[in-house]
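Have a look below at one chain only, the form predicted on its own, in structure tokens format.
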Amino acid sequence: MNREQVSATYEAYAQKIGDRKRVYKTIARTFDVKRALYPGSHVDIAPSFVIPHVIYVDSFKGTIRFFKHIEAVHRLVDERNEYDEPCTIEFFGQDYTQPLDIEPVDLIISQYAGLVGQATKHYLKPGGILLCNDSHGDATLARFDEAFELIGVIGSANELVQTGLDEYFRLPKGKDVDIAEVKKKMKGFRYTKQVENYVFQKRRD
């Protein structure tokens, strides 16, 4: 696979899932993020043309294929990316959930890729930032686990909101969140207000 096979194949896949780097450009810039982890990634680099050193992680045949060519998809990267530092690129190809030989990072990235910050939350700084969706209960999950703080969502324009927070994570007639029910389903709540994205902060030691 050359550059441009590489390139074909994540505009591919960032057609289907449309493209998510202004969303990391914004997570990147406002808490200046250096070393990031994205659990259940398949193809998405779009954090390497933001963020200077990201480590992804993905047991898909497909994905394991496409990071075989990590010197085309450096190549690719480096016409992009928006930074001074030289762009690390590290791949890990197995699933998510076991052990991670890797140094503690300032953001993880959980995308349509099940309980990811739950499960790789250990590698993440005190004070790093877990961007998530609700997808599969991740979002729910972290809202209500003392690990984290809600700081952030984001809007409609790829931007950082950080007021009425105490409007998410609420159920129609005041119902309780069942945590147990969301880790057995592996799926969120349909809650009065919703976004896509959901920004959290890991709490300082």
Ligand SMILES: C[S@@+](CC[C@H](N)C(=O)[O-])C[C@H]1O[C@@H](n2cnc3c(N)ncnc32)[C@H](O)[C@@H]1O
Second form
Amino acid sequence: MNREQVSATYEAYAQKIGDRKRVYKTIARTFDVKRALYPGSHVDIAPSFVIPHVIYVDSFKGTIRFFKHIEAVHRLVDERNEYDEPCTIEFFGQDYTQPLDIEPVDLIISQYAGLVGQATKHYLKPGGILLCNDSHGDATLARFDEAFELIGVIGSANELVQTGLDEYFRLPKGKDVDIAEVKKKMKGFRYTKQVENYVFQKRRD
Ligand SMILES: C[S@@+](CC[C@H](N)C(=O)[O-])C[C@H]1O[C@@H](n2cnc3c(N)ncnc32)[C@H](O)[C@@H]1O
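Return the form predicted in complex with this ligand of this protein as a structure block, the form predicted on its own having already been given.
Shown next: the complete complex, the earlier chain at its head.
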């Protein structure tokens, strides 16, 4: 794959998943994120447009093929990045539940790729941020995990909303959230109020 093919692959994928750059930018700017870990990234390299050092992890062979052309990925990011620092992109073509030889990070991104926060939280610095959705119940598990505190949600204009957080993760009729069921089914519940992305801060391991 040359630079054009890498770009075309990314663009086609970005069309499919929508523009995530603005969400990543909100998080990067608000929390001064310099190093992020993105397990189960596939080819969503938008974090590198706004965060200087991103570590991508994915075991899918199509993703491994994409990142084999890391120089071309780098060139694409260099053309579009919005920071002054040099850009660093690392890729591990492996299962993210297996050990990763990396330094602690400021941010973990969990998007439609299983229970990423639970599997990788030990790589997050204390005070670091977990940005996640609830497609596989990762946000629910973080909400009921003492290692994390829900500090925000992403609003409809990709802004960070930090009020009314008690209203999230509530089931109709006040039913209790069954964590064992979330882990078993790897699926979040339908809550009375929900958003696409939740923002947690790590308190401890
Ligand atoms: C549905 S895609 C989502 C990709 C991207 N995060 C997004 O939101 O567009 C899920 C990706 O996670 C990867 N994945 C799922 N479980 C994984 C694991 N345990 N280790 C490494 N990659 C994993 C898959 O290979 C796939 O590329």
